[in-house]
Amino acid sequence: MLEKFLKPYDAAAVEPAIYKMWDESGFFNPDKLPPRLDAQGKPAERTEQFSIIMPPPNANGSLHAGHALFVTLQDIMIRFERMRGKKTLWYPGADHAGFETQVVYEKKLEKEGRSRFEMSREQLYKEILDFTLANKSFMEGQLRQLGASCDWSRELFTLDERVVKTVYATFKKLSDDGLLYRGSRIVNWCPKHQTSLSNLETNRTPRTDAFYYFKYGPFTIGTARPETKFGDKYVVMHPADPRYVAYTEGQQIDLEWINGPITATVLKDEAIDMEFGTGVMTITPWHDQTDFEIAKRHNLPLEQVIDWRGKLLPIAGEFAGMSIKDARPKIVEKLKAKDLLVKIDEAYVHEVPVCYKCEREIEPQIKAQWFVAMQTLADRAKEAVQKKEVTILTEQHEKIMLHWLENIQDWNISRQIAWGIPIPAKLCEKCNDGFIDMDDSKTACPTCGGPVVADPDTFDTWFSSGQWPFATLGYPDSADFKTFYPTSVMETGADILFFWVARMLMLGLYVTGKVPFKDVYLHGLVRDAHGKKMSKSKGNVISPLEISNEYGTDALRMGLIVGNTPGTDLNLDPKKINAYKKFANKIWNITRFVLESTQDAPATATLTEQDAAHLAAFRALSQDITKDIEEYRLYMAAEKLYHYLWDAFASTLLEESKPILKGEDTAAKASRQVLLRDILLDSLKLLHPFMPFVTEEIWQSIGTPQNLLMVEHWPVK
């Protein structure tokens, strides 16, 4: 037994075998956990449950540092509650990640000299499916390497039949309840990826552009986008603006414009900001949300100026077919030649919406899509947060969530991509109406009787993943749903609070009538050692698996936890990870010393007053650590354990013990031997959720384990 501890701890040699042992034990499955002993020492069933639904990693590539953080946090919670005797379920999954995965695959196609636009939807879907399933298998192996003690027997993919069935049922329910509609509205259109995006999938990038002022008849208008102005035949001002009191609603004015004479009509509308520019503007309803709303209020015709690939249409005359970027300076030059250019402000600072994946400027377009009316769902979610039916761990994030729910907008759930869950609907080729067709049986439009085709769009990934907690657990009739829903905690990144957490809350309440989780723990970004965001272009991406291979998974986990307060970003420094590699070896050496010193120790002994004080201090620490984990202060629990074992136990107590263990006082020696043994064993239990591999390896090596450490009793006495 002691011979093993004479060599330094070798994580690479230990970890695969330890994980295999855990996996084969069946204890990741809550239905196979061993019974606990009750107060009378008799086996008793685990009655209290604890459950976490794993945020399903995108099955399109390797795990990154953020994945390693969520695995570590959730595994700590699960291992802690499993050792406390609860029936624990950590439900794993993988996300098809519709748009995200298609973007990844499109980059692969580009490298191969191919394009998705040259492929049939069926061929593209098949290739992405093969690609995703291969990555999914690879990714699951990485999760195992990180020590994830999730129940692999329940693993689910977001394109599995059960998930699709649940998503379709929710889609139908929304329609039946009047919360779903198909309408032609302004959407965020990415000209590169050829799909609409939700507001959450667009970033707003600060940009300095030229701002142009042009003569528009008797008015001066300002714009940063002269390329949209070909169809502008309405000039709008605030009805209370004293500068334009002489102009009346509906008044027509003949004027010279980009491609010749036009007749403009005056509109009065309170949406106009009198303080911005000259207080008067022309509108392009097809390419601007505010203009679209004005046009709807005044029943104006709508005309597209820019096509779906970001090029000008025939309405632009001589500029038709040109890209916006190329056309803009030429349009300005033409207006200048007509003496219609008043001035140019070269330092106009504004925010431009861009695609969050390719950073190409979003082009607002009018497109018929499926929308969910969100106000009813948001009101119920807001009530749940305010009444503490669900607790968001930090006050800051709770306020952010409530603000977003109070300012909710209807949700466009249609995506113009092949990869995803098809929308079960038909579109009329005659009247353009859309209607749900759950069983693909309708062959004629119920509105006009015209011919119909299948809706080619797929669901926004967040619509399906927003149903993940109850979809995974088999709502409404499965034993898992009845046992584990609502789940105990949703741990995920703060950056997807709106993308995912809010939508899970809204849809969970809407479909099941209950919140999907009781607590929300949000972690921040994992940055490099200098606090910079990791990116391939910067060359500062840190692979968690490479760190794990070099320093050991336990060291990586401690490096991700210590100092990591909820909701804040973490700097990941390999030097810090190396310090915890040394800590793992320190625990190994502590074990060797204790084993050497307690070979002849009695089973029990009367503790000396000094040793009783040492044990009481340790028990108090154990209670503190338990409370810290219960209240999600995982970073504090980990740090306390680190300092106790390194400083109080190794540097102080063991040094103090050496003369006692060598002394002639047999009672004092027995007392100290029992103390050291008991503290070591309970320390291994306390440390196990944080550093599961080294603690389990020691536990299995000390010669007297009745169980795997992962199912031993948590040491609170």
Second form
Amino acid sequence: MLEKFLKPYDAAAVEPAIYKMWDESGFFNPDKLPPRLDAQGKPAERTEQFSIIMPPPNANGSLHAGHALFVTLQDIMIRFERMRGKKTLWYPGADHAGFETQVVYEKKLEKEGRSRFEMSREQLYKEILDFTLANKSFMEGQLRQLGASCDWSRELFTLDERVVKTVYATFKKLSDDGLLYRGSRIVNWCPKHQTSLSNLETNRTPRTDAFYYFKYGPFTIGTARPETKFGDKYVVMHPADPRYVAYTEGQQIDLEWINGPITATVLKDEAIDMEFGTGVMTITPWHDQTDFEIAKRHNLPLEQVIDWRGKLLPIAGEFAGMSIKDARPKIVEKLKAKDLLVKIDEAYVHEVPVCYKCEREIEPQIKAQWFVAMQTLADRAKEAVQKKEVTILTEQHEKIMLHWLENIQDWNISRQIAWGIPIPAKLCEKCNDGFIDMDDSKTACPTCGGPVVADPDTFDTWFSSGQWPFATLGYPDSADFKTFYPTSVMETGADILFFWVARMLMLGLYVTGKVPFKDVYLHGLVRDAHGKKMSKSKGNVISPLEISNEYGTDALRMGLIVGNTPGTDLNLDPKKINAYKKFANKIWNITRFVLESTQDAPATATLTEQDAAHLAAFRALSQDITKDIEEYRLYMAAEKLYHYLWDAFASTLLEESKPILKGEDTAAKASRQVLLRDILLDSLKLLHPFMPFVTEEIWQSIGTPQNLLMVEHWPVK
RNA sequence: GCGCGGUUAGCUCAGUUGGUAGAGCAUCCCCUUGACGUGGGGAGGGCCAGGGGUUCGAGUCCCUUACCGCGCACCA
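Any chance you could show the form predicted together with the RNA after that form predicted on its own?
So here's everything in the complex, that chain up top.
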């Protein structure tokens, strides 16, 4: 009887040593996994592969509960398949997380009273790189604490040269295939962060604003944004609107406007909603998507009214240089003084796009950017989903994905930030054209021969992240790519279904011709005990590392798994974690009892009829659990193990065993001893993917064969 | 506007292909029985949101209503 089982299980004391043992075994690396013993007991090669590419955590902060959840889910899958004899690769990485990290760093600068706009690009890049690399190693330590059995020898950073090369090759391929274009379009401009953003990086928030009605010659126009109206010289109405049949396309009308008399031109366009406002509007093509499209259709001039910082330009006359907020009431005041104000609707509820990071209102601006034409890519991805080349868990998310793919829009992949992969392109200073320059060799514009400068922009992080599965595995030639692509499962948060999963699917299919993963397992958000979203400002953030320290990583993992169905949110309650801490101790004590009771046990025995039935029931349960894991019902498998061990094994079987073990019937006693020992050993195997530390610790202590439990054979064929 | 979910015990949630409901926490009672008091044994508590339908049988499938939530979208 080992001394250590006389004391309660102390997770914090054993976990680091256990992890070290696994790590040093080399078995996280699929190339170093030990051979399997075949039916004849001979070593055999692992022929089937199983691979997961880890969603690379952002190297800009501490791991949060969502990270702990993905580590747990993926580690369970990997450990399960490794024990089942597959060649398992779990590929770890770290994400530079372009915009996200730059925002984090900018906040840090702000606290220090500094600003990115006061430093050179190079300086900013260098500082963020140092910051990121420091965080990266910190974060890796945390992944280890959570038990991640990933292959550290392969770890890749999203700014590593291999990734950049892959990304450049894809950029070039898109261009060669005519799927890439540079164009001046309306982009989502964040005046705080000074960059354009993709549609996914903006949120819409409902707001109540004033809606103004102004006299515009013979018309009354409605607007929520008087500050954009300075250059409005076109007045538009629906061609079928009976109220305005008297006016004809191209008709010119002299009228008094904000800063004096102007000549306005009448346009008819079907984009106008006759029901809205007065059915007449003036257009500001530089700052509105709809207006921009109308302007394009009618070939109208474009003029910027608001600058990149959100201040009015000289076109605004006396209001030039003012912020929107300051200018708006003054403009309205002036129009009122000129008797051009008709009325104000104070309770106009609409939704305005805001930057998803700073929540500042997005200012639509026209800017030349690189765009990827998405329709072809999306069509292929849609086909892959419909033909089940890739299976998305859950069906609900599959529908959401298809819906998104069907309504795909072109993707602006340029960002005006320093922290990212530079776009390998040059811009002409004369004709403003942009062109790809992969080897940085072009010195003149191929269109007009003008002088060129390097494109100062970087790629949207998701453009490179979208290529992560084949970038990590070394497309097209490496052995890893040939062995492990397509990967088995992509396990990630449902919240990045479009940002990441859809892009990986589209780009993976486009570049490699194959889906990047066969199954997609999406997890929901980890919320606090009451279902509230965790946030620093609410003060309800639960740190997985603290939980792990207090209750043990195994308990944390169980708390994250039991009751957590794919695609739905999970409430993390420390009380629940505590229940699984007790469970770890329960297993510890079960072991103690079995060890004490089986010291004089024979190696084998003929099972009594009753014991054979117990064993059969356990075998049936083991098969059930195996099937549950295969079909991604990890929550069911974990709960079944919990109940079997606590209720069936400990409370019932062990209690029932006490008289038998003390009894006179030696055959019955031997049978029961063998039964208890065998079930315990197999239970440890079944439980290992879920609670790797306590099971390995016990395995090492009672050590039948001196192997790591991590690479033992799964007890179900 | 279009699309997608949820509504099960006091609280937070499970319930795999339809076969008369489960967990954790909370509540109440009993137990210093040598594996474990981080325990053991037991109890209470649910017309599974309302209504309709399919079925021998529905929490589970279909329709509908109400409430809550989420995603997408260029209404000035």
